[in-house]
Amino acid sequence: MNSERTRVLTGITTTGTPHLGNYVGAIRPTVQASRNAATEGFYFLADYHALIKCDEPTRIQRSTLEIAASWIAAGLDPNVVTFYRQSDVPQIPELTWLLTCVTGKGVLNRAHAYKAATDKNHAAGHDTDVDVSAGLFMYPVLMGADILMFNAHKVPVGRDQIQHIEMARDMAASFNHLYGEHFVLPEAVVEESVALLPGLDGRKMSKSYDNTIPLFAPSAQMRKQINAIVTDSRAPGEPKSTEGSALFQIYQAFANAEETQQMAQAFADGIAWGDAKQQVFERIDHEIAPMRATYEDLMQHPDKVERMLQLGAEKALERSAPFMRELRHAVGLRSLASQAQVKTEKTSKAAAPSFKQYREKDGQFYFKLVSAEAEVLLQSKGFTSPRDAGLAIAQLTTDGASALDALQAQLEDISRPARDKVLENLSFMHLMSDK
């Protein structure tokens, strides 16, 4: 799995028709990132994830085509990146099971989607797990398998998805601790400049709110929907505020800095809402129209998209199949004809990382983090009381990287490679405490 390039991975769940919000928040930035020669891109259609949210087979199939066609029309080059359908890589669900076996249930209990579902049930006076499928509960493990299957270094996500990357890191650290170094620890990449697009009613553009503008709607339909964007009652000539204006935010997501400034000035000068909406339509259509012909051609010829996805699957399998053989061997799923299994293997199961707390002659209280191999990974400075030292240990075990940063002044300096090893061991200890 070694590569000099940074591996970047992202996927889109196949449950609906792509809209302008998907384009601005996911499709456009990933296409731009795919052109960076320093990265190796993995882009996938998350159709297994779709099964958690949707039980309409034709909708999932249609959405798969629409999202694939949108990505390609927007400029994603399947010859440059690995572009595949999740369900075409059977090693992903197999890896999901391996990760399930090293993931504490307590970790999954804290997943945002599961907690939201159970909180909703509690608020309604229902039993905790009413209408909560095992698929929803296991969603973070499948996402972890998506990421770890290709040992992605970077995963672009929204802030609401950071937790899933942290959980994937925990899974990787736990597996590595038990079976050797097989996974890199992925990092979440939150692009603050990526716009969160409002919909027709001012709320976040989302299928759930039925307030979306389809990305490749015909020009006439797009114009009609833009005209339906909610605005206030200020008359032509009356100054208008850009703050909180859905219309302005949508324009800004497509315009350059100079165009944005001009529109802001037009708002201040009292532009009529009808004129402003016309300018918004023209600016969006200017960017989308050149892609529309490619999109429509792919929608009319789904066999073209299927061939691209099959070629992408072949590229993905070139990586996933040998890696899964390596992982199967690591956990003991081996041929009985092999001589490897008759050898006694020394694994880290015999011991575990631990904190050692002690008092020195200076009267101060100290602790150190010791690996399963008795290597000192982390050394504290002195604390005035054993309680303070104990609280720091608890914080490190629970919060990992954030605690390591917060307690920096109370810890001896560690190098970046040592820091990664510390985090792996802390993640393992956190997982074990949840089992």
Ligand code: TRP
Given for the second form:
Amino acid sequence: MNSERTRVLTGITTTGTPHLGNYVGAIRPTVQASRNAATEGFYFLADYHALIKCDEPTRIQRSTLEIAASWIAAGLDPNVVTFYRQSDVPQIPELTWLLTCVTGKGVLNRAHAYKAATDKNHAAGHDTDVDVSAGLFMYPVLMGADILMFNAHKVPVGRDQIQHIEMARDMAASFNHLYGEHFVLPEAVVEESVALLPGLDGRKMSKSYDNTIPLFAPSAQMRKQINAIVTDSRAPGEPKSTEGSALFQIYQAFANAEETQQMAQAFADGIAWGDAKQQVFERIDHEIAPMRATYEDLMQHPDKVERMLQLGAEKALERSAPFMRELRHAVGLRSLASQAQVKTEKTSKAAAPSFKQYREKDGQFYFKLVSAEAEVLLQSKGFTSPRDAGLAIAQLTTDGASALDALQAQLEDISRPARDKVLENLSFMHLMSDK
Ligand code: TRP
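To complete the pair, please output the form predicted in complex with tryptophan (TRP); the form predicted alone was given just before.
All chains and molecules follow, beginning with the one already shown.
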């Protein structure tokens, strides 16, 4: 898995019809990123994830087609990137199990989506797990497998997904610690400049608020929906505020800086809402219309999309199949014919890294982080109380990198390579502390 280029990977869950918010937040930026020749792209339809939220087979199938067609129509080139359907890669659920076995259950208890569901149950006076599937609980592990299967370096996601990428990192570190270096530690990429698009009612555009504008609605329908975006009651000629205007923000997501500036001026000059909406429609349609024909053609000919995905599955399997063989061997799922290895290899799991606390002659309290191989990875300076030393240890185990920075003054300097090793060991200890 050692190709030179940075591997970028992201998926979209196949539960709905793509809307303008999905386009601006996910489809358009990933298509732009896919054109960077210095990267190797993996873009996929997360249909196993869809099963967690949706039990309507025809909707899953329809959404898979719509999202695939939208991505292609928006310019994703399946000849350049690996474009595939998650469920065509059987090694992903297989890896999910291997990762499940190195992930603390307590870590998953704290995953946002699961916690939101259980908090809601508590608030309603129900038992913790009422109506919570084990699929929802395992969501972060399946996502970790998506990412680690292709050893992605960078994962472009929305802000709400950062925790999942951090968990994938921890899973990678934990697996590497137990079984040797197999996984790259992935990083989330959150594009600050990517607009969060407001919907018809001014709240974030989201299927759950029923305030979306479909990406590929026929032109006339899109015009009608843009006319339905909420505005205030200011009359033509009255100056209008761009601040908090959903219409203005939507325009901005499609316009360049100069056009945005002109629209702001038009607002200040009291443009009529009807005229502003007409301009917003025209600007969006200008970008979307050329894609619409491709989209409609693919929707009429799903077999074309199916062929692209089959090709993508083949490319994906060229990576996932040999890598999975390597991973199976690493954990001990091996042919029995190779007896020699059974005898020579140590059978126990690696010893665990740990913190040692002690008091020096100067009366101060110290700690050090010792690796499984008995190497000192981190050395503290003196603390006046054992409690403060203990708190610093707890902070390091739960917060990792940010704690290393925060506690810098209380720690002896560490070099850059040593820092990565410290972080890997801390992630591992964090993960295991919840078992
Ligand atoms: N969970 C992501 C979302 O809802 C979709 C997803 C699934 C994903 N697997 C992934 C994103 C792997 C990035 C990498 O947005």
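Residue numbers count along the first chain shown, from 1. Rigid core (definition): largest C-alpha set, two forms, superposition within 1.5 Å. Predicted model, so just to flag it, every value in this text is computed and none were measured.
Comparing the forms between the two forms, the C-alpha position of residue 357 differs by 2 angstroms or more, with the core used for superposition. In the core-superposed comparison between the two forms, the C-alpha atom of residue 43 has shifted by less than 2 angstroms. For residue 388, the Cα deviation between the two forms after core superposition amounts to 3.0 Å.
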